[in-house]
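In the block that follows, a single chain appears as structure tokens, in the form predicted on its own.
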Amino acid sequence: MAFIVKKNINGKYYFYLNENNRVGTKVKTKTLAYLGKDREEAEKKMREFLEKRTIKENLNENTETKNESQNLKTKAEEINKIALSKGFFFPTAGIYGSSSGFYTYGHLGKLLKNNWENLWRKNILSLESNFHEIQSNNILPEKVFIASGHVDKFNDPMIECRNCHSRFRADNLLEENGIENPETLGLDEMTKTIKEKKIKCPQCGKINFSDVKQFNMMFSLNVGFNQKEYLSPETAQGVYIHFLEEFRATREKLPLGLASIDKAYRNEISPRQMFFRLREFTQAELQIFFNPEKINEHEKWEEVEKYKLIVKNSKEEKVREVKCEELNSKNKIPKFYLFYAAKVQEFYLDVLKVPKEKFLLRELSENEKAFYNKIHFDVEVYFDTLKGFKEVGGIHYRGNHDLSGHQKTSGKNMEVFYDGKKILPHVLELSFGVDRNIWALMDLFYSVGKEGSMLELPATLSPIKASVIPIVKKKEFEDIARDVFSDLSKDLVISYDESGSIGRRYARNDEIGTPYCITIDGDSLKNKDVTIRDRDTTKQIRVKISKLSGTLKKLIEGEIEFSKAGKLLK
């Protein structure tokens, strides 16, 4: 923990920030900077360097060489210079240092993050009738764990520097000195090949590592008088256990879709790379309940037999565009199975607008997936700053492995009655990590324009619409700008920006990612219109105020051309 000292020196005070940390059996106090004369003064400029110490520490610096360390470095530098100033996101409690993988949304994040949510709920949640949100608890009994197998198998390969007793999960620490697929290797075999490399402690620089262990990431806590539970790892189990309530409530119908948009909680060893590796963070999850009998059959199936889906298959390292048909024909993957991937490629490429080449489904091999998985694609997007493909949800046929788990552990039944007779269902679980989909949006989106950093977020995604800017201070100017941004904010999040040059305040708007800059001008009194500014483009057209709600609505929601919403200025 980092603390304020105050010296005095020659009869005059001055503060300083010092850190005790302990090595070996001793604590040893570093100064870490000096903070001024001044106690305000100097409480201000702890705050300030604990927060960049903490993303610092967050961000994955390992590159190959030293250019594209720069890039990258840069690339990401620039992300949470604008994340910790316009109010996207900081590391939380910075105050007092704050802890890794905790981060709190500001203002403009947690509008981000609603916009992907509600993007979500109405292109995936939707994709059925018969599926629905509800929202269990965070915290559950400790059976529903023993259940699930949480409680003997959540483990991550956790390995420790015996010489600073940094530690590390053993699989990161092997990919990031250029190891692939490390999660297909035993312990023994990540501890044979970390000392095969001679690979460095990341903290100290030595090579002193204890071998591999198991680290289980459960939050245990007592409730009441010493009854122990668990925070959840993830949000699926509060689905499975109330499954047959939902069931019968739905008035019994089968596939049935529940999904959950909540809180997850992973006692992660090294919380790194910003939002990609958190310890509390943001799912998105839809359990699928169907009879496994029909898992060939979807109503639906011609909507996509002929879709390509970008995939990665476990035995081949090629990345290949392949019809729905052809995978299920030769790979035996289930038309149930492909039908809701198909779905998933097109949310991310056709609703978040990510780039084609920068998407991927890949494969788990059996080594890679957990053992109740039949089937498991993970969702993938290409990050700079993280240097590749990362994962960002995934599809998984989990069989009936929940449910039974559940039915054995509880004395239940799960079973229902469908189809003329009892079947246990079997799950597809559609699964995203909110924050780290938040976090590649920003990645995939940022870029410099004309008037420097920018995020080019699809409208519908960006956290501002548009903003109304008069394009001077005066009354008349003013109160028409007050009047439209009045009669816009009844239906969209609009923002109203009077200070400074033109130029600035459409820099200040680009480097957020609001779309649109409506500008109140001198024609504005005379002609009763507006300028409307493409943020991506910086292309103008005129548009009379009453048509300003529709025609922006439209824009937003991909309806029109820029060029054809109104009177293009040259």
Contents of the next structure:
Number of protein chains: 2
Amino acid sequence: MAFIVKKNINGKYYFYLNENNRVGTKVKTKTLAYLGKDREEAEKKMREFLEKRTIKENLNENTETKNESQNLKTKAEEINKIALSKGFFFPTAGIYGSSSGFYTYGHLGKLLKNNWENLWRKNILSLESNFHEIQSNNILPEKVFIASGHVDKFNDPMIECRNCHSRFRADNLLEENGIENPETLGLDEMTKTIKEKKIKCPQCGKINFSDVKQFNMMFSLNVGFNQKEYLSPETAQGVYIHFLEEFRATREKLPLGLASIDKAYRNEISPRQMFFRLREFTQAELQIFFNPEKINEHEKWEEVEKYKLIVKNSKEEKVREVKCEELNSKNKIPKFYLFYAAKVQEFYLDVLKVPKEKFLLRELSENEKAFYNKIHFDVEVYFDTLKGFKEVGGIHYRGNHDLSGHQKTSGKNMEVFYDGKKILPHVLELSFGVDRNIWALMDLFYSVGKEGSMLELPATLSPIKASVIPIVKKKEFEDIARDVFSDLSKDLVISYDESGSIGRRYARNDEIGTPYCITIDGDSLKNKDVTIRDRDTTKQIRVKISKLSGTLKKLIEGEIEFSKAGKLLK
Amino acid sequence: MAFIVKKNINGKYYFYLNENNRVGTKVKTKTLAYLGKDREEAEKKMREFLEKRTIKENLNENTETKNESQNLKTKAEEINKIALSKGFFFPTAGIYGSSSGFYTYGHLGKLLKNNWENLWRKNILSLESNFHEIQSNNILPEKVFIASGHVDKFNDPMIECRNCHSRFRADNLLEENGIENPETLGLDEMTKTIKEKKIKCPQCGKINFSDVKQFNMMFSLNVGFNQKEYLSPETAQGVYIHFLEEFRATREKLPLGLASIDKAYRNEISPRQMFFRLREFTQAELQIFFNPEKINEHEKWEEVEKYKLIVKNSKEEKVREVKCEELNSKNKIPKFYLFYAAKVQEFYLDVLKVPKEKFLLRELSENEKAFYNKIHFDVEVYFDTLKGFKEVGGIHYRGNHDLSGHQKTSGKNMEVFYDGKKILPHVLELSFGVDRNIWALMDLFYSVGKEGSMLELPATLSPIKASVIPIVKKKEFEDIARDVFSDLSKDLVISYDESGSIGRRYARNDEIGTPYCITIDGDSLKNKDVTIRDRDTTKQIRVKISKLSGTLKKLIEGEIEFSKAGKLLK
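Show the form predicted together with a further copy of the same chain, please, the one above being the form predicted on its own.
In what comes next, the whole complex appears, and the chain from above leads the way.
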């Protein structure tokens, strides 16, 4: 993991970008770049460095040393190893060899995922009182996807080897053979290029490919006996088709936000990059229906007008921090859009604690974005394991594409009467890939230090909030520990750890991201207090048992500073 | 809804079973039965009455008057009407005509469902510290279901009309034509009986049926290009196939409980009875893996040994209340099973507040239960709308059926080393249909009184915990109301209701089950207090704003009595 270090050289401070990597059983630190003498400058330079790395990776101009890319691969392997052995996640149906693109969350991973989803509910879904969560079906009628355009357009270019009958994504095959931006080519051009370049089948090595064809990525199934339906490739459609019912049930007000946290399914031809090409995955999506005439206003605009968004567009070389008011006046991005972009960024920086230099909002070019998106920024986070900034969410101004599509196909009028007239609302979609976000958290907060591996998750995200550790093996001490454990367990996920040395027990908790360890020791009986150890600093404080539950909750929520939450032990 | 009333006749008390039904726009009360002079006796008699009604319904000997069954149908219609207009649930994709067996939860229904699931986590999943939630995939490889037996055995008997090509479940068709227990017949016997009885096609009226065939109820789909996989028809299999990973990750202890709250999918031939035959539905299932040698022990046995289970088996006429210790010593039901049966019953009676006389655990006969279940009680609740006790969950001792099946099919050893030897754990499954439970709650707690309809949900389940109602239309009062609203909204789902008469606002909240209304009135500014109104009694108390949040939380959790939580207004 790349991180900034401050060095004192002859009384002056200098900033460097370092990275720790495991080589065999040892951890080696390597300096990647000099970042200057100023913290703010250093953060900026770090982001530029990481940006450049991404661009290189994306252009397939891999100038990194083999060793470095090996180390990064090792980090992914280590995360996978911890994830399996501790119960975060693992390939589904491993006993049957598993099929690619499917992952199962173990008990810690499911807690982490639930925490992420609940923080999303608390911070995104709760932005307005007229934002609500609904739950539609995963299986939806064919007409829904005729209306949305998925039946016609949700395709990947596919090619088959006539010799061994292996099938591949044609654009991936071209990319792997050095063709830049193959996604801009038509089917015929792809077929032609593959023939001209005499590209071999990666499976059997023969040169004998079929023409490139469109392959629809939706899973179809028969409902009843012969009614064709689909597994939804995005949660959004399940929301759009019920806009009218919910508009009425919520007493006919705009803006109306309807969210869904649910599975989506895509039959990827070649699933890869862990959680980035899953065939079954979780989305958290919020569709905000609003009056298009009011797109350049938001009643809480003043909350964000001076807030700086971290943005980059395809024409710009560098990431910029720009105030919302400037993006509104110069770049003509409407206030309604910017308000939610700012709230999304705040969620990433302040709640998920993504370091500023590892976050950006990337504006997609006309080529890149879906035709119905009028404004489209991807939410991107820097991944060590994928060597680059990658999409974990998106902010999509979809216009009335979806409602008008459903109106046309169903014949039902989707307009509503609001503000004295009939309008077809427009949609701003805040869309997040939950699994990618989970992988991002593992990538951001996992590190290997001298004491072993650490998962420095924000406490609100940690699967287990505290571990109760009795040190003295006597009934009266274990009774206290049990009482503390049951009391805390009423509201929090707590573990009870009674085996191994105290150091081993701390290490075990550090490894899975437990922010606090509570030890019951020789003084606990007499003084009715316990020690709380902080994962990140290893500092310890002494706290009365009667105040423990309240103190712990405040620590988790970040409402008090650790060293002031009790008597600090030296 | 049937309910007990106590009547004072010449100074003596008598109990009766009454039922309110809507006739046109009026509500009529009818006395169904006399229940005796004693409360306990009355509850018992009520249960017997409802039981008898169920049996009649099940045997299709409908001796109820047409009028009564019309009224019950009306209750279902009314619930559906409220559910749609208020946003609890409605048929999916209504704008496309919807396909049967699919329902969408609106914003209130989703809150109710989330609350149910969270109470289940808090009360069932938290029974032991080694019980955990995981999340597997909905799409699983074919081999999983070869191992589980679903590919071979998860079939319904299906018949097709040769004239109009409509298809039906053969057992339903037989039942509708007066044949008792058709599910005990073989395919040939069904075919023969349908021919002999000259049963007509319900669609076209012709007598020209095909032979009865098996129809597999799983949805199959192609993953990649031609890899056959299935949508899981129960969450359980996604858990069994990952038992080994989780046993290791949780540090190799038994009993180990692994739960999953997730969708399951069944291609029902004829979906019906609302949430009872859905094609896509949510299950909350807990698989407890344990050492079979220890089946007749549980470390907390003394908590339940004197607890009376409400049970009935197929040989008995009447429901009995029997102590766990008696069921253990006389009926030879093992302690490990009884402990969890008692905890499930407590969850229904104490947490979900199902009236005792509307709850029972029904032991299935050898004919009824799945061949791999060694002990099987259904959890049943009485439904007005379905006129009978119906299954909402089940407690299944599945032996080692599943682990040994996966062991055989995958070739992987599923045994673990525990207590000094190798064992293949047995499984006790606690299984719940979440949607059926939601329907049960609507059925149990919905009623029509003189003031309009009411949803008397327990406060812990109510979608919205309180509504803030400003009465005085002046800025300073509305400011207080807004402050109260934002303060309470930090931890609870609260609504803000500023339109309509005060009576209308109360009624609107009663209708969706909001337990408390908080009014800000003319005295609130001076006294810094508000009025809380209790939905069920319409009593009101006065509470200081500074204590409001704490008081409200205690009221919701049932930790204080309403009339003692503030100054009671007369």
